[in-house]
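Presented as C-alpha cells, the chain that follows is alone, the form predicted alone.
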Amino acid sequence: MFTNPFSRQPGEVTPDFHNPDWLEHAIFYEIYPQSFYDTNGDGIGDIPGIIAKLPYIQSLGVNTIWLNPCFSSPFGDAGYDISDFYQVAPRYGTNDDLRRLFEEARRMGIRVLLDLVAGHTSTENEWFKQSARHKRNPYSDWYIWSNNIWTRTPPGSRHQFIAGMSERNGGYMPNFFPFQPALNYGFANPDPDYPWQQPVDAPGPQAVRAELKKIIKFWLDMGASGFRVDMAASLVKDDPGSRATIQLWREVRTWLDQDYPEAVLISEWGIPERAIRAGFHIDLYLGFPGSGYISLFRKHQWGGGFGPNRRGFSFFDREGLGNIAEFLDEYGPQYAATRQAGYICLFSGNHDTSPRLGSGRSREDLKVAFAFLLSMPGVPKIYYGDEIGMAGVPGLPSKEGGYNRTEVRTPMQWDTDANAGFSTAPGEKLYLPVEANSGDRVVSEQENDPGSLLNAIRQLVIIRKTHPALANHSAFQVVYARPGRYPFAYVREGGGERVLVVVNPSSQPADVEITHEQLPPAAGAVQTIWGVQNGLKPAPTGWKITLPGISAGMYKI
C-alpha cells in the first residue's frame, strides 16, 4: 500500500562528485546502429547513416545520442561480445566515420555516447585467445580461470565454468553467454580453498582495469562524450553489496572528473543508490521482472511471478486498473537517496525491453505516457522508433542472442517506401524485417500532422526545455497517488516556477480534489502549457481536478 516513500530512504548519497552543467538539461537518445538507416544497402544500418540523419534527431529536440555497440565482434549477442575494443565493426563503417559522427553531432549541439562492455569480451578477442594458451604470458590472468579442467565451483555458488575449449588446462567462467568470458577484476573476498579466486589487487585485476582506463580514454580522445556502462555491477565477482565494484568505479570517476570532466558515465545497474554511490553520473532505472517500472508500462507482458508485482495491469493501460504505487514504492526512496548528487534514468524502451512502448497502444495513449517521461525529474531517453509509435515485429526468431528482445530491434520507420525506407537491400536481407502492417508509424506521415506523437513528442521537449521546473534537477513531489485509483499527479519546481503535472492514462474520467495541504495555492492565474485546458481549478478549500479519459495536462501555478 502506498504511504509516502519519500520519507523512506536507503541512505542519500553525498555529492561529493562534479555533474557536467550540461546534464541538467539533457534528453538522451538511444539508436541500435544495425536498424536505424542503412546508406550501402547491404541490408545493415551503419555510422553514415546516423550522420544522414542527424537533422531529424535534431528535430526532436534531444541533445545526446546513446549508441548500442559499433565494435568488431562476431555478433553472437549484437556487438555486446566485442573481439576489438579500439575498432569500428567493418559492418557499420571505420573510425574515421565514427570521428564524423562525433564532430557533425557536435557541431548540431549533439553529444554521442558509446557502449561499454565492461565485464567481459569475445572469445574471438586477441587479449582471451592469448589467455587461452598452455604457456603463461601476459594476458593469462586477464580471465578468470579454474586451475584445472576439473575444478568446480564452491557450494551455492551461481558462476559457472567453460571447460575444454582450449589448450589451456582450466575453465574460463562467461559473464553471460558461453562465448562471453568474465574479464578479472578479481574477487572481493577470495576463498583460499580456490586459488583462481585472485585479490582484487592482484596484477591481473590491475592490468584489466588499466585497459578499461584506456579503452575510455581512446574514445574520449576520438571525440566520445561518455559512456553508457553495460552490466557495470558485474566487475569484481562475489562482492556482497557490491562494495568492491562500487569502489573500481569510484576511482574511474576520480580519474575522470580531472582529465575529462564532461564526460559521463551511465551504469546498467539498476539500484540507483548504488550506481551514484559508486560516480556514475545517472542510472538506468531497469525494467526487471516485478520492478517498478515494469509496473508502469508492462506489467501484464512481465512478472512472471517474480517478487509482488506478479502480471497484472499496468498503471498506462486504458482499463484503468493498473497500481501507481508499485511504482512510487520502489522509485521514491531511490529517488530520495540520489537527487543530489546523480540522476536517475526513466526511459520509453531500449533493445532489451519488450515489448515496444507502441506495442496495444494508441496515439493517444502513447502521448500521455511521454508527458509523464519528459516531465519527470532526471535524465529521460527515448528508443529509436518509440517517438512515432513503432510495435515491433512479435514472434521473431532470435537474431544474435536477441531472443524475445529481437522483436523491438526491428528497422527504423521512415517512409511509405519499400523497406520503410530504411534500406534499398532486398527485404530478404535485411537485418530484420519492417513491420508488415506499419500504418502512420513511419516519419513522412507524422512530420506534417499536428496531431502526430511524434509532433507532440517536440511539443513536449519544448516545453521540458524552456520551464526551468522541468529541468532535470528540479524538486519533484507527489501530490496525489492513490492505489488502484487515477489520476497521478506531481509538482515539479525550480527556476522560480511551480507546474503540476497530472496524467491519467485511464479511458475513464478523473475527478479529484486536493487540499492547500497538498498543493498550495497559485501565486496568479493557473496557466496550461500543455494538454488539457481548464484541468486545474480552484476550489473552495484547495483545488479541482478533472480529467477526460486518456489525458494529460502540465499546470504553470
The other form holds:
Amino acid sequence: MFTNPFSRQPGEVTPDFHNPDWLEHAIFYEIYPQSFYDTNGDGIGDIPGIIAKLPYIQSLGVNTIWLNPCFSSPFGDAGYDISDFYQVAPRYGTNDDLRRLFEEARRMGIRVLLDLVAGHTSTENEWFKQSARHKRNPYSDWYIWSNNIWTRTPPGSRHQFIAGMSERNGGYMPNFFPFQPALNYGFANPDPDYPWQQPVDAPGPQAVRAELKKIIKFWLDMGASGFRVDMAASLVKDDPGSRATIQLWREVRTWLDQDYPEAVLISEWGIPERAIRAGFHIDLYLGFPGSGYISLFRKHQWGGGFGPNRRGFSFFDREGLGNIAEFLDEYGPQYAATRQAGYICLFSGNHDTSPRLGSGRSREDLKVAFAFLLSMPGVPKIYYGDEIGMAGVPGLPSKEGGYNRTEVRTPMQWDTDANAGFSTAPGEKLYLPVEANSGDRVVSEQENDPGSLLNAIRQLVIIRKTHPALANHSAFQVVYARPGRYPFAYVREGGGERVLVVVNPSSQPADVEITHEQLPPAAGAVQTIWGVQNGLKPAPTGWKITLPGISAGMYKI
Ligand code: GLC
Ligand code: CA
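Please move on to the form predicted in complex with alpha-D-glucopyranose (GLC), as the form predicted alone is already shown.
Complete assembly follows, chain above in first position.
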C-alpha cells in the first residue's frame, strides 16, 4: 500500500560529494555499438557510425551518450567479457576512432560515457591467463581461486567455482557467465578456514583496485566523460549490506573528485540509497529488489530472474489494470533517501530489459510513457530506438550471450532502404536481423511527421530543458496515486516554478478531483505546457483533472 514516503527519511544519504553542474540538465542516450550504424559494410555497427550519426543524436536534445562495452573481447557476453581494457575492439574501430568520437561529440555539446566492467574479465584476458598458471606470478591473486580443485567453498556458501580448466590447482569464481572470472577485490569477512579468501587490503585485491583506477584514468585522459559501472555491487565478496564495496567506491569517487571533478560514475546497482552513498553520481533504477521498475512497463512478460510479482499488468498498459503503488512503494523511499545527494536514472529500457518498451504499445501509448519518463526527477535515459518505438525481434536465437535479451539488441531503423539503412551488408550478414514490418518505426518516416513519437520526444526534451521545475534535481511530490487506479499525478517544483504532470496510460478516461490540501491553489492562470489542453481546472474546493484515455498533460500552475 502506497503511503507517501516522500518526506525526509531517517536514512537519508548526506551529500558528501560535489556533483558537476552539467548533470543537472543531463539526458542520456544508450548506444549498443553493434547495432547503431555500420559504416564499412561488415554488418556490425562501429564507432565511425556513431560519429556519423552525432547530428541525429544532437537533434534529440540528449547531451550524454552511454556506450555499451567497445573493448577487445571474444564477445561471449556481447563485450562484457573484456580481454583488453585498453584497446577498442577491432570490429568497432581503433582507439583513435574513439578519441575522435569524444572530440566531435564534445564539439556538439555531447559527452560520452564508456562501460566499466569492474567485476570481471574474459578468460581470454592476459591477466587471467597468467593467473591460471601453476607458477606463482604477479597475477596469481588477481582472481579468486580456491587452493585445491576438490575442496572449493565453505559449506552453505552460495559461490560456485569452475575447476579443471587450468594448469593451476584450484577453481576460479565466475562473476556472471563461467567465462567471466571475478576479479579479486577480496572478501569483507574472510573465513580463516579458507585462506584463499583474502581480505580487501591484501596485495592482490589492492593491485586490482589500482588497476581499476588506471583504466578509468586512461579513458578519461583520452576524453571520456565518465563510466557506467557494470554490476557495481559485485566487487567485494560476502559483503553484508555492501559495506566494503561502498567503501571501495567512495575511495574511487574521492580520487575522481580531486583529479577529474567533471567526470561521472553511474552504477548498475539498482539500490540508489546504497549506490549514492558509495559515491556514484547516478544509480540506474533497475528495481532489482522487487517489482518496482518492472511494474511500470514490463510486468506481464518479464522473463528475467529478479523480483516477485512479475506477472499481471504494468501501470503503462492500456488495460488500466496496473498499480502505480508497486512502483512508488519502492521508488519513493529510495528517492527520498538520495534526492539531496545524487540522481536516480529512470530509463526507457536497456540492452538487458526485454521486451522493448515499444513492444505491444502504440505511438500514443508511448507518448504517455515518455511524458512520464521525461518529467520525473533524476537523469532520464533513452535506449537507442525507443525514441521511434522499436519493438524488437522476439524469438531470435541467442547472440553473443544475449538469450532473452537478444530481441532488444537489433539494428537501429534509420530509413526504408535495405537493412533499414543500418548497413550495406547482405541481410544474412547483419549482426542481428532488422525488424520485419517495422511500419513507421523508422527515423526517416518520423522526421517529417509532426505527430510522430520521435518529434513528441524532442518536444518533451525541450520542455524539460526549458522549465526549471523539471530540472533533474527539482522537487518531486506525488499528488494523486491510488493503488489500482488511474491517473498518476505529481508536482515538480524548482526555480520559482511549479508544474503538475498527469499521466493516464489507461484507455478509460480519467476524471478525478484533488483537494487544495494535496495541490494548493495557483497564484495565476493555469497554463498547459504539454499534452491535453485544459486537463486541469479549478473546482470549488480544489482541482478537477479530466483526461481522455491514453493521454498526458503538463500544467504550469
Ligand atoms: C550487466 C550487463 C549485462 C552483462 C552482465 C555481466 O548486467 O548489463 O549485459 O551480461 O552485467 O557483465
Ligand atoms: Ca562495421
